[in-house]
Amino acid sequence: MGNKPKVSNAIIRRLPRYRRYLGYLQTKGVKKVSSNELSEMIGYTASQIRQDLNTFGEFGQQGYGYEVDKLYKEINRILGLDREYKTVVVGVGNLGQAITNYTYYYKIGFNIMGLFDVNPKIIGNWINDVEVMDYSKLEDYVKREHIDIGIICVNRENAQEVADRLIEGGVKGIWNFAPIDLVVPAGVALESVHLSDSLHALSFMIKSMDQSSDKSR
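Could we see that chain alone as a structure, in the form predicted together with another copy of the chain?
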């Protein structure tokens, strides 16, 4: 690996939010924005925002702020959204289909090239012009088509094996929806969406609030 300074996980989480707000400002026709204005919208401090953006270059001007269009474009570039990615979805159940539709619908540069499943009843079906193929062909397909990202929508028991096959095939990143913390080698990016963890965190917050209001009565 190189000697590029490693960017903290916290910044990686904040960058997409900056992008989201700048995209919103763009649709509203806003041309420039200060770090103070961004701070009021996003909730991070203005100095935090300036520091984050300074990590990647000099985008603002003292006393002027940021040009919205330019900063939006820069953040897209920083996030690697100035290119397209070839992806496959493994596991074409409800969630797999939803993620396929979501990714297709939003046209966000993550092109789903193939869908894979073990269920003979759905192999050969087409979803949004993409064919459902036999899982046994996954690794060959990923190699041949130079797939960048594998999206895992199978159950917990099978998720690590799917990840191993994707990695053998040469993917650079995995977007995991299975409720398990996958193990991947250095050099492969892993991002997980744990829906049940999220729902349980919500449940905890509701419970905590109930208890607070009981005590204050």
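Moving on from the form predicted together with another copy of the chain, please list the structure of the form predicted alone.
Since only the chain itself is given, any partners or molecules it might have are not part of what comes next.
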């Protein structure tokens, strides 16, 4: 049997957006939606939407469109959101606490089991029923609790060491918020969120609009 074709990163990046809009339609009681209607909402072309979804199977019917509930569930399955993940957060400063609160209040299927830090002033505290533990216990805890995902919210100088310890503990994926490109082995998924990159892209867009405005004067 041949291997399944590799799904492009661009398609993977678009799937959560489809899911988000389908979730919105569910709250409005919408039962079906066409690719043209999705296009008007999301901004992608109807052809692009159909191509993306056809990568994973035939979910719609010509002349009818997509069943909103069914497509939402299928995208959940494709994204692996039909299960829950055990996670830990390393670095319980402002960002680490914000992420902990977000996952707790929005119940998005990424259950934070443990929090870790080196600061003795916060070790032993509890955030949303989760204890802040000493960083030295990280590896043993990850192994014992079979943690799936490690969330890194430390500075760039310590991020790679944290990643190495999480990997040694057996995590399957790392969500990295440190401003550094981590090195991980094959078999460990890595998603890095560089907040400054997003701000720099925004700066470019503003500059481009300003330049266009100047030319039109």
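We call the rigid core the largest set of C-alpha positions that still match within 1.5 Å between the two forms. Residue numbers count along the first chain shown, from 1. As the structure is a prediction and not an experimental result, all values here were calculated from the model.
Exercise. Taking the rigid core as reference, does Lys207 move its C-alpha 2 Å or further between the two forms?
Worked result: Indeed, Lys207 is displaced by 2 Å or more.
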